[in-house]
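Shown here is one chain on its own, the form predicted alone, set out as structure tokens.
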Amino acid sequence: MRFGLSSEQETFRDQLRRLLNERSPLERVREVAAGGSGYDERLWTGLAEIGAMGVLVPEEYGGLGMGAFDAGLVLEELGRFTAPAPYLGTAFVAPLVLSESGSNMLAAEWLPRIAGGEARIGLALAEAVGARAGAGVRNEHGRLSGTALMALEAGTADAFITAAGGELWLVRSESAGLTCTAMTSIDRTRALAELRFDGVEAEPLAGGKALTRRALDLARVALAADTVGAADAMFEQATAYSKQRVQFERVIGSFQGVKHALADMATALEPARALTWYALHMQTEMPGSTEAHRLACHAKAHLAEVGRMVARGATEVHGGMGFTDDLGLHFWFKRIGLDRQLLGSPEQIRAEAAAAMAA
């Protein structure tokens, strides 16, 4: 049995890399990051044209009807290029949540638009993990009130999926009583926001706590896949630099200390990738199960730590240049840093996985 990508998956990944090389080079990432929207329309259009937006959308709604693993490959490549594209919420979490909620009307309205790249869905799920003082969203007869912090991919969202009272709700961006205020984070390639609800009309996504946990599992394993791509890119850049930078008339890659640092990164990153791929696979094979939940938690927690180690090591291999804006290494460093903080720290998520196993 061959464990790896199929020829079709490799072809799709190569096509995606060509698109990202063309439309999301470092210079373009700098421009979008300076603007703060976390969204590049030309890149978004390209993703829709090659079918990336419809990977998880069922065929009857104009998508490809593929699995979470295939969409995870897209996320990995987006992380590799620090691409400013709100893919996680729109094309990874939203299609599965809408399909599994039993709301055929919402699915029929949103899924074809998602597949065509015509709609963007943000995620406001932080309060389902742990609400900060003064934050939290409550449901009062189908109207939401309160505050949701760290809403993901909020810059150009047409709607948000948010958690309130143990349920998931779809809130349209133009709804009366909804205020969206941009939040600043270390990663300027993605837009975060604070959402304030004042009796906002919301549409329920049936499924209760099980669907809420499902959405969190999907978002967490997506963040793990994004971290894999970003960390792999930093490792590749450090390896290439070690073969070019000369000190004492030798390339630094010939020094034992640099060799060991690169070896440590490689031996940590490859098993982490395997864990993430397995966690993605389980989101399709056993969706909503305790095993899928446990793997999503462990993938997110483990990649948070491996990603931080690789980011630090790759920066150190570059020496003082690693901290300059000229190389742009900080874009990957900050992306990994934000991935680590979103939707629970490693310690918190591991405790959650342990509690689920004990239940």
Contents of the next structure:
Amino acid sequence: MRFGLSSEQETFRDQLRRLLNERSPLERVREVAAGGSGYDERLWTGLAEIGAMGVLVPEEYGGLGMGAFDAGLVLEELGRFTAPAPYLGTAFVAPLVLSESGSNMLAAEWLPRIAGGEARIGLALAEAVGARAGAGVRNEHGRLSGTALMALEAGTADAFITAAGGELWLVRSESAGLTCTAMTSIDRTRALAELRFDGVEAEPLAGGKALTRRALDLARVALAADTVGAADAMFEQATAYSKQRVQFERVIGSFQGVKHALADMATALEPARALTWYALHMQTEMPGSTEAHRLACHAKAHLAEVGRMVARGATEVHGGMGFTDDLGLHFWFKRIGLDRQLLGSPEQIRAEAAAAMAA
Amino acid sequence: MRFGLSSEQETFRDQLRRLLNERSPLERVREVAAGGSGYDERLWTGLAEIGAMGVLVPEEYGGLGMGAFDAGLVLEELGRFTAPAPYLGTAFVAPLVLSESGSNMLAAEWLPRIAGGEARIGLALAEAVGARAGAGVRNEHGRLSGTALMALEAGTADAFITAAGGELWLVRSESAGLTCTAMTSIDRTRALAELRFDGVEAEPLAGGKALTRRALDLARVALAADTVGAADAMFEQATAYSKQRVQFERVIGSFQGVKHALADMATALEPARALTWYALHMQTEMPGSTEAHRLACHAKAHLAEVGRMVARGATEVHGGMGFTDDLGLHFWFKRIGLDRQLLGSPEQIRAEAAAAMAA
Amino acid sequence: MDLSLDQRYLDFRDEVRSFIAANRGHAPPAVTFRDRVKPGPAEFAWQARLIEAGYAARTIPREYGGFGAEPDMLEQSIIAEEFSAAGVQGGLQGIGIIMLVPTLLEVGTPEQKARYIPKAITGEEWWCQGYSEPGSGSDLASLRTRGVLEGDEWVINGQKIWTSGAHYAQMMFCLVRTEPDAPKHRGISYLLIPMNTPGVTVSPLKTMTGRSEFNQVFFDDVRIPATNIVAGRGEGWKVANVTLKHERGGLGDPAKSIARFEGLLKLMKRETVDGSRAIDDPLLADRLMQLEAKVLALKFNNMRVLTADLEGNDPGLARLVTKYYGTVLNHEIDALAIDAMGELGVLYEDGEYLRDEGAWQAWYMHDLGLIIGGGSTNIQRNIIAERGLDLPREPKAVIPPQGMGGGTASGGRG
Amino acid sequence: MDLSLDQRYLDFRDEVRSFIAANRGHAPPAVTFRDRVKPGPAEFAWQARLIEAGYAARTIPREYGGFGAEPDMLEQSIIAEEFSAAGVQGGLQGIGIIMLVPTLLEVGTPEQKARYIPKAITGEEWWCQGYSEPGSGSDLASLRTRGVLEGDEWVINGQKIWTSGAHYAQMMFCLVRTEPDAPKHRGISYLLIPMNTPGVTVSPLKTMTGRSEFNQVFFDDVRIPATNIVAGRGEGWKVANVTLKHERGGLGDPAKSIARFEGLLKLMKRETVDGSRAIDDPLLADRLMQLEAKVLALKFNNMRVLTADLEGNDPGLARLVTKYYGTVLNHEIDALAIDAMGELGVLYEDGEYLRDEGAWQAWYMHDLGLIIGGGSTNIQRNIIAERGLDLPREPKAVIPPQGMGGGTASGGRG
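Based on the form predicted alone presented above, generate the structure block for the form predicted together with the partner chain.
All chains and molecules follow, beginning with the one already shown.
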């Protein structure tokens, strides 16, 4: 029994960190964010080279056929570096959803390209959680019409996994009748878009509501993993800063006010990380189970709260510096802020979990 | 304009404090609490002597005909001393509800006796907020049947104001068919009881649902005022203790951990007091208005939260001492705990306030 | 408890209302978060009109261009309420007007009053504040910008940060270390620096909001007349505390929280999920009500403070907690607005689905800046505990960044 | 991440289950909050049976009456899980077994081991702990109970507080100041005191729960043999830290939080308002789910700690945060249970409408006591920050109760 990383996983994580340190330092994140595509070619290629793109792709399609916990390591590290890479949709949700949809044709077409870093897949799932501002996509005899807002990782996507009429569909970006308009958010490291469908041809993914829930579970636990990494990075920066910054002739980390704020962050973050790890693990250990669903709900909702608390607290420990653009702490702050809002508020997700438990 | 006490009110409050200091010190509270009647003859007489019982009784019935804010001063001081006195039902809710019920007969019978400290009136309103454990009282042609739980200030009550069938009734304690069984709570300074009605004769109080809501508003804002006093007392004891208790060669009040906890309590408590004062004021300034109702809801719900936070925090500042029976801090802790639970949880009351606002 | 007003004040309220009704056409448009920019001719003209009517610079003596009324907190409060209720901008809120002018009135020389006050209140001469430095945030008195008296000139070198409006201000009131050998708090002087003096460089400071609400200001052998000092050498800390006393109505102002809350309420009645309004969601409604209770508590707390002021009493804790309570509350209001918008709550800058011009995200970040910037919550809590509760001050101790201990417990358990 | 178990452990789990199924008839009844009383013959007999089977005193050497197995965290964890899941009481959890025995095994003399361990693990000789004193709560090392060596006897005078079980314990392990001239932490010795020694007086300490979960113990010229010392003179603080290391599975134990949460869940499915279940109330359900996430987080965090232990690694923060997290969480669970009962949540002691024997109110208070008692949240946060994050320790300073300053600000604002 081991709850944690194996030595192979530790090696893999070290490899990821080296790559990210080299290809996604803050100055590079800044450049890519200014563009707003949420995508960095050099980083993407690097991820493919170390095998990160194929973690969840079955071996028969050129991947590694590993578990969600392994892919979660990638997500956590991407969050730690606020790296612009549409990994969540492409390499975390898509391989499992496409494999499980039972369409060998789609799997054969996309999975090898995903593993090779040649394809990118966005997620248009927001309306499956709750349609805002009158949005929503209808299925009319296999053609989709309507609007999907906040489509995730949309910047350079070749296709979208789209929720419509209680089911999932694969929609290719170049399809006739599809318009993709970028939506600007606080977090410029991820590309969001409004998709307008006007009788767009789409390929159905067999699996009905269960597959839709599955896709949401995966995306939510992935967002939780991203938040773990990002919050950890902010917490570590705040801790380090508190040991260097002097006020009133003392390093500020010697004041109980600061000390206790950091202790509270650690106390929230450590168990939250374990919760997320287990939730990740369950996504491939007991895929689609009630238990996996429940854990995904808890991980997403809990990390939304812990993330907000750490983001605020770590900024505050930095004092005025934390508020400047120059320090760049706000890249993490905003990434955590985005993760929180996507695919269901904590309250909404807890209501889902409660409904299952109250029965 | 003056938001606060007039010099007459300050004098009155000083008088109250002298009385309570003399007749309701902790050792006396302890004795009375052991009995569980929630009533102390000597204190009650004293309150009547200084005119506290008649604050809300109209002058024509031998009272002072003053405002709810004046009576709120008494409630706040009773909370400050965790004094066992069924003032809330008898001298705060009853005079206004009986006056407003339009029954001159009842008013003429009860109000002079209330002002003189000769009568006590309990409140059986819990089921108007939400019936627990299958309780509830029915009106069958002017006779009441069923169960009322958690009747407040029941120990020595001569009569109860009882909610049944959406209306209020006055039920005399000696009525045939009425059984009163004490219910033991954490707070032994107030007497609670289960009332069983078996075709009990009752006098209707004209006013329908509006009067029921009015009675609830009054009782709730009174509980908030009680909490203000009790929380203030705990906070003051914690502050004083933090200046005397030495650990690690320092008074503990010099540690930021303790200092900030006390500052947080002060920051919660000061504005909460102002909110309660205004809510009290509105009960006689605009009686029965939407505004008065809204303020009563906010005062009760907010003080429930602030009270819990201060009760916990002040106990913690006292360390192990706060946990002992000997120090007696728990009398306030329990009083605040009782105030919180009575007549609607914070969530329930906020939902009431929200329903009014959402319209 | 007597919340009624004398006839005199009722009349005054009517007078203010009439003025607003008759003159609102001249008021500059309402300011949104996006355009925190330099006031222009429209604002100056409006300010002149308000001063003439007595609704700005009300208590500034006539000889300095003010309206010359006796101080009356209740009048001030009525003016603020009525302008706010009408949604019409009141008088200019520059830091020169709020902080410098009352300070000069209290401790300035006759020459300084005559020279600076009239231009400050009209907005003709705009002021910025030079207090914070990169190395001294919460520990303001550790500031290092230094001034040396050379003949009849101060020569100033150093750097200030968090300076709002420095890019268009004509003047700065500034804390400068002029007595390097004196104890920390006694080595500081309060100097008045024309921003066009050679050697002053202003550079915008971009913040997490993506905007430049603040600046950095660099001093490189900046020479100003020796007379540009308020009070004596080394008395700057005392003067700054006089100034701080006047910093009212800004941070922790209930009117701001009330307006913010009303915006939130509107938003929650408007935004829908699957066709159902945010305000009808029990959990969001519960949070809304929690915040309303706090907004009301702050409002009534402020009435207690106002009452104490009117009667010349010290409102004590009720005043001390206001800033901490108000800034944290505003941040909570922003957070709920973002949550009520759900996914759309992250939108920013532009686009069809952006609500309220992205103000809520901007405020969420900016208010965090204010929580930090006006003295962090830790400093605020120290102030409440030390001044309000008379708890002992933090003991002096020197702990440098290097050579940290650690590894053993600070305390036992029992 | 490999949560599967070797066949060996699967077999072991089966073995434990079989044992429980076959023997549960002998187990003493489950303990509720009301009866925190002295274990009696039923408990001792059950303990003997458990030791024999290897489910209590598992790793204690056979020569001292234990089962003599090699330490294996996973086995320990399986035993705890299975007994908890079956709702059957496991081995005795007295402080002698949990804290004294491992300490003696590590630093005791052969004679001490032989004399004390066998009787401690059977429960025949019950122990209590003499650490806290009225004047030394969080600052344990400031304790003042003093011991003087006179001939071949220690003469002890002073007072202890918060001593669970002192009224029926036969022995106490106790921290006593024996070297008054040594620095604070080096002046303490770890002594073993028979409770029936003349001069020992135990008096029950009533707490806010209305019960006497704790005692005060007074020492008045108490004479014990000079050999009743563990390790050397002045080494008591070090020995106590050895002991503290073994204080596991108590405070912050996930099994406790899980059991508490399950009780809450049952309660919320049972309690109704106007006929509707508490769990169907969106706001109560939301709080329930927030707590479930925390309970799960604590559970998985503990699996990380267990993994680290198994592999001989230091789990670092994951272990340090457990006590603070767990005790606060339990208190939050109690609070929600009280709220879910609404008005009935205040009932206590007796009566028809009392739920779960009033345990929730008792726990709500008792858990607050544990939050305070095992090192307040401030001490816990210091430990996390200083040991876990390597932040500098609190600087030394002496601030006596009298002569407080105050009145001026501790810091400026910028």
